[in-house]
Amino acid sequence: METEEQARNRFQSELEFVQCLANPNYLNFLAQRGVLRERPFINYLKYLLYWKEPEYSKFLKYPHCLHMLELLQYEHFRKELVNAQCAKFIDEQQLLHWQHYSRKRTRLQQALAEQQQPQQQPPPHGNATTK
């Protein structure tokens, strides 16, 4: 039986490892060393799919790792990662996605701020009476 401390340590280790999967250069490193061909490691990747559940995914800082985890379930993808050009392409695509996301988010925030600004100036307050 696993103690509470052992469970916490396993959770932290698996959380860190799953997030490392968002790094295509790390995946290339694993592929070039043959790790992605080893059956126990492939089984481990399958086991880690539980991180896709909301009760676990809420702890992730790098959501791309879940997409990479899903892709790692496919042998063809694991084989392609040996090629440094593949890792470079994925890295570039992630960067483009983040840039697009950041620009889009900034535009949405600006639009929301503009909508919240009053359309008209409120009438002046004071003791002036109209005749």
Contents of the next structure:
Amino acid sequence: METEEQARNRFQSELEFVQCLANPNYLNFLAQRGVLRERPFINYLKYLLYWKEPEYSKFLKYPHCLHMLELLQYEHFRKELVNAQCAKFIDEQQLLHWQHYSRKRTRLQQALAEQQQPQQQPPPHGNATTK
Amino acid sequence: MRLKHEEEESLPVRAAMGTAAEKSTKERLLSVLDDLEVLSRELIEMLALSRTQKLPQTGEDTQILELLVQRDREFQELMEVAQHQGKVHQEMQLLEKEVEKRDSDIQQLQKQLKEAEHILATAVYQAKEKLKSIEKARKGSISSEEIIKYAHRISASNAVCAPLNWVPGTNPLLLLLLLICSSASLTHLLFSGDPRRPYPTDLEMRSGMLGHMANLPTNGVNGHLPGDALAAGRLPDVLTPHYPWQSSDVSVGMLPPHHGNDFGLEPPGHNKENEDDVEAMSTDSSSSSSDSD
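Compare with the form predicted on its own: the form predicted together with its partner chain:
And the full complex, kicking off with our chain again.
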């Protein structure tokens, strides 16, 4: 049985490690050393899925890591990560998404607002005609 | 005269019971009628004969007459019996109708009960489903304050959304080249890229607990040379070795789930944990970099 101190250290190290998975270059690094092929590591990745629970996920600073963790559960993804081009592509896409995220969201909100506006316009027109 | 069919039916029953002596009323009536017919024919024949032959057979006349009277009496009795039986039959029919009516009532009730049962069953099922979803919703409830706090945390640190003035950096190979040339005038150009990323950078990883455990040699394996960021002076975070993503403010109650399993085995959860395996794994991955080259 581990002591509380040990448990806390384990918590912190697992927290750090799971967030490192958000770094596609690091994933490529692991893949090239064959770490992603080891059965114990694959089991460990499955175990790390507990970070998806709300009581644990609130400690994550880099939420992209959860998506990467989910993808890492698939063998195909782990195999592909050996290619440096694959890692570069993921990195580029991740950065682009990160860059344009706020713009995408404001556009989405504008679209939603526009959808609601036409519903409000007809009633005023109706009043005008009755006059 | 109408003859009831149940008298006909009763005969086979009685025959089966072995009482051959009890004939049905219809048969008895018919036999009496036959007798009457025979007797009256005989009488008429005798009367016809006595006219032509004048034979002294007075005894037979009276005999036949007596028989005739007897048969007539029997006939009358049988008719009464038949009438009585007719009434009984009518009552039976009425009762049968009653029974039919009751039967249909019962069937109607049965149908209604079935319907009611069906409706109740659906209602109960839907109520159970509702309760389940309520339970589920309650379990997943999070205080809005916590959500807002977390949202602020991940947004303010630019972990999910790039800062508005973010500019992508230059090619790392170019950086390396220029570093080798160590041209001071160009270093400013080099480091116009923003090192901030939506993931922990090489530098951040090495400054953390795992990094210190592994004691990595400095190399640019992950695409981010530690030297560039240092030279650029863009290091407000580096000086504080403790990043927020490393959570020094872990609440005492918050501990990782106990894994009583050895990750080397396929089905988890049966062996006592060997924690060293886990620690070794995380250090292995980072220390393996020292094995390269």
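These numbers were taken from a predicted model, which means no experiment stands behind them. In this text, the rigid core denotes the largest set of C-alpha atoms whose superposition between the two forms falls within 1.5 Å. Residue numbers count along the first chain shown, from 1.
Inset, instruction - Determine whether the C-alpha of Cys20 shifts by 2 Å or more between these two forms once the rigid core is superposed. - result: The answer is no, as the C-alpha of Cys20 shifts between these two forms by less than 2 Å after core alignment.
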